[in-house]
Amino acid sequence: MLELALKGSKKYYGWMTLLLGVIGGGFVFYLWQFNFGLGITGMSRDVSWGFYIAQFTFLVGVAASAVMVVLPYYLHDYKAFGRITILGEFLAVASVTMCILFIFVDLGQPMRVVNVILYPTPNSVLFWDMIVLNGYLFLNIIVGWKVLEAERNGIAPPAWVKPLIYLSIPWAVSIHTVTAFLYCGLPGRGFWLTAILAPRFLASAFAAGPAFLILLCLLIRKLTKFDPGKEQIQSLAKIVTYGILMNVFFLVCEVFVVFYSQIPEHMDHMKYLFFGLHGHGVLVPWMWTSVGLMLLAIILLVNPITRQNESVLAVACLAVFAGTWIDKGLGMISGGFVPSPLHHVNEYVPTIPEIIITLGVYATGFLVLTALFKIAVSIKEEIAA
């Protein structure tokens, strides 16, 4: 089936060439970082996790969201999702690939990755994060590939695939839970010291991932002969609606608890993010934009009339994706490090090289996603013909 990824129109080749160009640019800047060190990034003694880990955190959620199509289809026998389950699984593969690359570039030196394997430390959450991420990647590659191959041949998937499918469901929840525990394990950071961090991560994941999948389904319908289906898109839209409602509810709970308890160490993080602290507030406009986008999305998604209009639905999905990306991809990490445990404000802003390396990683993920979707859609078109 791999040969299907090598056949396409001029637009397909043009898109892939553009992605390769961005990857090349990112790689050049990565070589600079490799030679000079992480000093070319905006990270510092006070902010040791920056843009790379923030993107990793957001994309783990996008990967985990595949469970929102796998679970209804395989556990609840919701046949309609049979048309798009493979798309959700391949989106998870591309997302986990980006997650692993973001950890790779954040470690600075590639040999440090080997240390995690050569000197395993089961008492470290980072060790378990490596296990669950790689496991989830292989589960989705194997399950997605074998199911698609069987669909192409008009036969049932091998029996041994089914246990792997069931295993992938709790595994999807575990990858984002373990990521949340990474932050909860830092007792000096009040912003992350909350029991609902993992549920909050999962809520935003179940909003952002399906929202992005809806946008991809609409794009596939426009560019190819394969139609993912109106019922499927509307079912995903309902999942996005509940996901974004829960995400905003958890955010309100956090704000209430922080200001009701009046613990200065916890309040300062929220003040810094939404109002600025000690004259510093680089993230304030971003955070209010995130809140505005999520509220706009809720208004558009809760109303069945606007939700069923696919043009409006696309706007709502963009608002969900952008709003949750700002929340997790910008605010969540910086908000935990700033101010420091000594209440000093040392702001973090990603540098140009850091942003270009990040774009290179995203381009790699989109290259993988495009190739996998090209294979899946080509087979769907073959079967329909």
Contents of the next structure:
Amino acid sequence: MLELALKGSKKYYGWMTLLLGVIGGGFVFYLWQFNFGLGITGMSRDVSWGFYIAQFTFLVGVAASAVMVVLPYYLHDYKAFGRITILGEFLAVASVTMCILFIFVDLGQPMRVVNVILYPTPNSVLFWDMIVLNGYLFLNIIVGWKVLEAERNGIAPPAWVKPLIYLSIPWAVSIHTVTAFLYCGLPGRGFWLTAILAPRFLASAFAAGPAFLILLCLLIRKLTKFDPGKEQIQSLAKIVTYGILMNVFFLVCEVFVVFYSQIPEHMDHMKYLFFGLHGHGVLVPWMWTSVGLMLLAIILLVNPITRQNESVLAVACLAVFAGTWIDKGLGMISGGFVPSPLHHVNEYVPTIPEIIITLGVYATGFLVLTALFKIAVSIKEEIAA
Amino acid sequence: MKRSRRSFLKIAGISALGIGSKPILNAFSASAPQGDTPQPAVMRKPEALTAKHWAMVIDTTKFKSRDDFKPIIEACHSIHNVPELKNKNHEIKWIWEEGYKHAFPTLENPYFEEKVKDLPFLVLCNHCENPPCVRACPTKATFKRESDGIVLMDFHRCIGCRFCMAACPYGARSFNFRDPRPFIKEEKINLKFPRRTKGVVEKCNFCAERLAVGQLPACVEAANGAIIFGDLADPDSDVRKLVSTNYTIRRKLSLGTSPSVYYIV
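Form predicted on its own done, so how does the form predicted in complex with its partner chain look?
Now the complete complex, all chains and molecules, led by this one.
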């Protein structure tokens, strides 16, 4: 089936070449970082994780959201999603690939990455994160591939795939839970020290991931002969609606606890993000934009008239994606480091090389995503013909 | 032909996975008896200083001004080849000065005079009894030495993930954002202690390398009696006596890390 990714239109080749160009650019800058050290980034002694880890966190959510199409189809026998489960699974594969790359480019000594396996440390959450991420990658590659292959050949998928599919459901929840545990188990980081962090991550994941999938479905309908289906898109839209409502509700819960209890170690991070602290507040406009986008999305999604209009739905999905990206990809990580545990306010802003490397990783993800979607869609077209 | 190549790849893949998981499985069976194979033992030099629980008492009443800190910081940083980086983001420090409100942010009192709020304190790694950094490290590159409770770093195993820096509630850890070597003054290089490479984390090690040859930590030597070091587990030690007869404070006690650095105020 892999050969299907190699045959395509001029547009397809053009897009892939563009992505390869961006990857190449990112790679050159990565070589610079590899040579110089992480000093070319905006990270510091106080903000020791930055853009890379934030993107990783956001994309774990996009990956986990595949469960939102797999679960209704396989557990509730919601037949309509049979058409698009493969898209969810392949989106997960591309996202996890990016997650792993983002962790990799964040390492100070990437040549030693195998130490995590050579000296396994079960008390470290990062060890478990490695296991769940790689496991999820394999599960989705195997399940997606086998089911698609069977579909192409007009036969039922092999029986041993079923248990893997069922396993992938709790596994999806686990990847984002473990990722949240990276942060929420740390003493002295008041912003993350909340039991609601994992649920919050999952809620934003179940909003952002399906929103992105809707956008991809609309794009596929436009570019190919395969139509993911109106019903499918509307069902996804309802999932996005619940996801974004939960996400904003959880944010409100956080805000209440933090500002009603008035415990400085917890409150100061929120103050920094939304109002600025001791005259520092680069993220303030971003955070309010994020809140605005999420509220706009809620208005557009809750109202059935606007939700059922696919053009408006696309706008709402963009708002959900951008809003949750700012929340998690910008605010969540550096917000936890500012102020520092010693209550110094040292702000973090990513540098240009850091952003180019980030774009390189995203381009790699999109390359994988495009190739996998091309295979899936070609087979869907083949079957329909 | 195609079939067999496929099944070969499958078997090769599964085998690779199996081999890769071996050390992981080992980790879970680490408590199993190792049979009759003799275990390597660490030989100690006869002059080595030993303790069950090394601890430090910093008598802040004995410091008159900020100038008293300088020789202490200088002694530590030159002995350990700590580079002097101009870029604040890349700063590396093992022992340094913080104002009271930063060293003890939870013990702030709004009615303190500004002078008191900014009262300088020496801060360093607390060598916690329950260290969150050790819990977080995915490679055991940082670990608590069972024999004496010192929290150590293996610079050669560290992968530079900086999870320990996120975990440390005292900001005690520094990361080599770039090669530190050009920033160590040539005349100050101590060839008896390793210099670091870029991309690894480092911090105070309670001068484990000096204790091993019978010397007290560099900061203790340079402090003229203002820093006292000893075995907290020994009821007759100086540190134990000071801690039991003086009012001492420790940093962020509510977090349950149980620091081994005490401050007499």
